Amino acid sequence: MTSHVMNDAAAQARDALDAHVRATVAWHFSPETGTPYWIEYAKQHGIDPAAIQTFDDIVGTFDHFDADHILRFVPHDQLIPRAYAGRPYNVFETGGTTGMPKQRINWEDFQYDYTQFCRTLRDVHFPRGGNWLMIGPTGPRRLRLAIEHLAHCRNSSVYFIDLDPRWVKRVLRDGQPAQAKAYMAHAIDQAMTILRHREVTALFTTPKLLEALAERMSLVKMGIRGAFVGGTTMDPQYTRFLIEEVCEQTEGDCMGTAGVGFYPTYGNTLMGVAPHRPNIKENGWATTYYCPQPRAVLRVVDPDNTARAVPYGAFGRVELTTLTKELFMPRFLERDEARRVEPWSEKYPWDGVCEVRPFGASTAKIVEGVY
């Protein structure tokens, strides 16, 4: 693609983002449709919503979203847009930390996000009508419903093996790795039972559990054709191991037909799901993700001056802004850091994030668990 075409695509994406910002702000700050929390916030901080015309205005107007307080302790009726008043909603918990959980209320966002994501999956790896197996956290988390919705989009059904990531993190933090390993083995035992008695063609799980499953059997010989993974760090060396040894992909763009198609993803309850750029091998086995802009915007910022994005190629802290009719969440600082990557193609003409890892992982050991 020529730089001229790419520049045009980037300019159009920026215009579309700014238009989406104006529409989302108008929705959440309107007396008719708006969110009580944000309407009151504007009054208290002297914000004129009509003055917010671009995404840069979001950065210049709002402090970082205090998810630890807002999602834990602000009453849900303050977070419901008036346009949604009276409609029942889903409550999804985020992350794997203990104590009062962070909760996001949701109506249709996750279905929309995963319907869009479905278009990135290839039929050869996720054949329509084939059964899936998810090994991961279900319960109060979005993933159970999201993965099932994604499978249904492909006329597929899902078997589930549940995990409690909070328990795994707790035993690891308490210095009990043997308990964490036993819990992982318990999950894999259950998965093996399903795979022996049910025909399954696709998996969703974490990288560590995918590796643990492959230690028991060949995924290819078991009939698995696609693996959709996420949840924990994958550095380039580990990514290459997963692709070549676990998924038995030795040629092509890591999504060939000889082995298991490998689909790493980055996402969470607050953002949705970001697909990866499928040229991992050409990129030195580093995985790059592009968020579903304009509904979500990722910036890689200087931790010491978060108004400033780091240069391309540099590591910084990941900042997420979510812009949907259900959730307005400006400038939330994720617990991740990543390398800022240039726009990729006409399809993703905005910044990407690469080599995502826990914030501070370069200077301290971070407990991630199996999730």
Given for the second form:
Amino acid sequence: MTSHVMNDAAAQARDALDAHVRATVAWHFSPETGTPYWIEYAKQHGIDPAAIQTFDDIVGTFDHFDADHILRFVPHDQLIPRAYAGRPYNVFETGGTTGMPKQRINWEDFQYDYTQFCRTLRDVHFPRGGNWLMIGPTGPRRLRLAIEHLAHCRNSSVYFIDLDPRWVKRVLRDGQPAQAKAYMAHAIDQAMTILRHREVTALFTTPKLLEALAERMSLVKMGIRGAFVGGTTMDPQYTRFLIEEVCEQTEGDCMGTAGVGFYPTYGNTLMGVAPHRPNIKENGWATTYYCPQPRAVLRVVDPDNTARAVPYGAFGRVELTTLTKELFMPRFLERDEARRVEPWSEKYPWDGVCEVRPFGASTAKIVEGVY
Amino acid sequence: MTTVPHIPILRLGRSYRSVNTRPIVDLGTGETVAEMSVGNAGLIRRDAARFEEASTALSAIPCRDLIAMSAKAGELFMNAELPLGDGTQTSDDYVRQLSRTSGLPHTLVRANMAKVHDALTHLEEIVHGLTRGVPLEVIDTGFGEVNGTPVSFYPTSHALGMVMPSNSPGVNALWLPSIAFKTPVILKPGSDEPWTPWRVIQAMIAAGVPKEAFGFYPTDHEGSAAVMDLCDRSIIFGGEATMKRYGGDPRVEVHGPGWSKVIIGEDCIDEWPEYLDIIVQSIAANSGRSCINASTVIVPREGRDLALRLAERLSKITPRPADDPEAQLSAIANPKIADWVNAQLVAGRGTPGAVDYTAHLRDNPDCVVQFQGRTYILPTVIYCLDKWDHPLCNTEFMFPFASVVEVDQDKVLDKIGPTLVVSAITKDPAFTSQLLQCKNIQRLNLGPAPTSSAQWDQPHEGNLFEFLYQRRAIYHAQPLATTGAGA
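Structure of the form predicted together with its partner chain, given the form predicted alone:
Every component of the complex follows; first up is the chain already shown.
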């Protein structure tokens, strides 16, 4: 693709993002449809919503969203847009931390996000009508419903093996790796039972559980065509290992058909789901993700000056802004760091994030567990 | 442009270049001397499915032939140009490369090289010492007779896991008999010392040992844990924390601090100057890096004078250029470790009850110095007045360090605690008898011998044969048929 075409696409995407920013801000700050928390916030901080015309204005106007406090302790009625008042909602909890969980309330966002994402899956890897198996956290998390919705979009149904990431993190933090290992084996045992007795063509799980499953059997021989993974860090070597050995794509083509199609994703309850760019081998086995802009915007920022994005190719902290009618969340600093990557194609003419890993991973020991 | 050699992973003999790499750098200049692949734990877990196959490949070869191959490997290790990455490595390359990245002067690299060579070329003696005379054919077939009694042995593991340290190349001698015992080696090299195990493995392969008998996995902590987890027998090197973690696990042999000691009896103490050379050698051989180096000298009296003389002798050991034939002191690969040691010594000197007799012999009291861009810790002798519980008494560091302490002879063996090697300088039959009965001593040198000396037929710190083979009772009512090698 020529740079001229890319530039046009990037400019159009930028215009679309700015238009989406105006619409979203107008929605959340208006007395009719708006969110009480944000209406009050604008009053207290002297913000004129009409002055927010572009995404850059969001960066210039708002501090980092304090999700640790707001999503834990602000009453939900303050976070419900008036347009949604009186409608029951789903409560989704984030991550694997313990204590009072961060909760996101949701009406239709996840269905919309995953319907969009469905288009990135190929039929050869996720055959329509084939059954899926998810090994991962269900309970109060969005993921279970999201995966089921995604499968339904493809006329598929899902079997589930539950996993409590909070327990895994706890035992690892308490220095009990044997417990974590036993718990993982327990999950894999259950998965093996399902796989022995049901026809399954696709998997959703974490990288470590995918690896553990493949230690018990060949995924290809078991009839698995596609694996959709997310949740923990995959460095380039680990990604290569998963593609070549676990998914048996011996040529290293994650989209090949000789082995299991490998679909890494980056996402969470607050963002939605970001597909990967399938040039993993050519990119030195580093995986790049492109968020579903304009509903979510990822910036890779300088940790010491978060107003500033790092240059392309440099590592920085991941900052997420969510812009949907259900949630306005400006500039939330994720617990991740990543390398900033240039736009991919006409379809994704905005920045990507590559080699995502826990923030501070190069200097501190991070407990990630299996999720 | 010259490229540095790349040291790959060996997945049961198959070379694998990881995306993740680690530079091995010259301690003085920071220049990258080699790049090493760093594998993920999953590689080892997947390869574990083939450990049994690798074991079968070794089992097909008679023990005697494997010993002969090892002897040939010894010569190749010592003299040959062997594969390294895309190129080759001569023995002189090996000496230079290891010296640059480990801090060991050429003299000590060559001494360690000789130790590995000797172990490979004396493997039959070593096997004899480890098995205490079990005929080699018994290892081939699994049964036979020893002194007219039927015996049978079976292997306890398809592979021996080795989680290696970086401190001394000579420790590689420990795993060499595993090949003769038909047990593949799954080795995680020390993060700064891939050179020696790599070269030994290449020599073994060149000598005819099946390449699938070797796993060489530079990896991270998870990978080390995978090695320990997947091998039913493994050996790990580490400090007290490692000993605590694996100490009770029969699948694991832990090589921790040695806390080795020289003990002079009441009957010999008046002649202590005669033994000074032995004590110096015990402390300073291999730059004090081995667990068989003495870290404590116990005497009934005369401690002050002995410590003073010892300090004079040891303080003459100073940093020299790496290729100086007189060099005896190794640089410290990680300057943070030197800082930590220094902090321990400063804190210890601040605790009443001990005096650093080497301090006044240095240009400044700090024992950490820089020389030609490298960090060294100068030899240190501490005299612990009469306080065994002083923090610097019975403490071990990885440089020439010793505390000298006076303890009444009748209380010595109650005090010493776990000790890898004791060189006991005494002719007193009663004290000798007590030493022989002492359960805390793993190797006992009776008479004036340095703690750092070793005899091939006297394994210390575990017995690899007993670790890798279990004896079973056997009765055969009919002639036995076997498919084992040499049957």
